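As a starting point, one isolated chain is supplied in structure tokens, in the form predicted alone.
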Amino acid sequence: MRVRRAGDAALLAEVEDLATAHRLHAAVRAAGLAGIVDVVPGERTVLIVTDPARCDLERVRARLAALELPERPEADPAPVEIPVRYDGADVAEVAELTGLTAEEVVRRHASGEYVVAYLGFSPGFGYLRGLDPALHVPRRSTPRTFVPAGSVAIAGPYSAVYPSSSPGGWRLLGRTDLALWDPDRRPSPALLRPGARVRFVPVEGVR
């Protein structure tokens, strides 16, 4: 693990792929150590907030390294179950993109079993991994300048649903009526967040 100064209240810690980065994500926050106030998990590293006028970042340097990292974060008893309508505009694009039917990319993304890597994009954007590699496609060449919330998406090794109606370039496959991002939820506005593991459920009805 590399661990080096990000500003001013802050240290990224560089560790060698996203299984480590979870775990270390997992034994920062059970340390529970004085003075950090968020700590953002990414594909192969960690970012550790601190309030500068509660901790000395050297200390949280010593710390970090001294940690004892969990054989595995703890899993959420159950997958958080997102209803999805495959209607998509892209799904006959994506079919034509693998040499697949409409038919078997819709069943092939319903059928994942995905795991949170990490946030980012836009507030409650979760990047999740565990698509079908025959699903692995690259982002649209010009990104439309407008996806409506809920849309449900793939791009390279990845899937998601956008939170928020945003600019994006990812392929379109359905939507949904879960809401990603509440800013009234309690404890977190955000419906997923890191580790957690995702299921898509193919309905119709959604509106």
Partner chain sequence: MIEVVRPGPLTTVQDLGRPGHAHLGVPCSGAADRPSLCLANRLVGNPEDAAGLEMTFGGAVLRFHRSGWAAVTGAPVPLRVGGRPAAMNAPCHVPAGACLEVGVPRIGVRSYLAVRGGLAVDPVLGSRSTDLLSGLGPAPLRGGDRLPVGRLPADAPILVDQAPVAPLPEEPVLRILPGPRDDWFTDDALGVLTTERYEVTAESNRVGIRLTGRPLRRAREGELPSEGMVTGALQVPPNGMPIIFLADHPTTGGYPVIAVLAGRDLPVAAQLRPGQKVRFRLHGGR
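Return the structure block for the form predicted in complex with its partner chain; the form predicted alone was the one displayed.
One chain, no partners, no other molecules: that is all that follows.
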């Protein structure tokens, strides 16, 4: 693990892979270090943001190096199941780009075992790893100005569900009625958390 400075209030720990990032993320949270404001996993990093008035960055760095990483980052290994109507506007286009039939695009997307790599872009927007490599297609060259909440989409090596309506350039495969983001939900407004496993379950209207 290499630890870099990110200004005078944060450290960026670099690790070898996503799974280790999730284990480190869990370990930092479990350690309950004083003065930690945010812990943000990335693809191969964990960002630790502190309140410099309440802790010493070099001490945090020393504590990081001594942390024991848990075997399994998530206490509850049950995957989050997301029901999807695969009627997205870009299914045919993805079929064309990949040389697969539309049915095969849907089958491959729905049979993937996904892990939430990290969140970003908008509250509750999880970047899901585990997409079938045959479905790795680039974003649209021109993003849509409006993608409705609940849209299930792919771009590059990721799949995602738009938690709220926003502009977006990902390819739309379907929709879910599940609320990915609900500010009033406890304990977490976000359905997805870093490291959580996800499965997509096709519902009526499968092509």
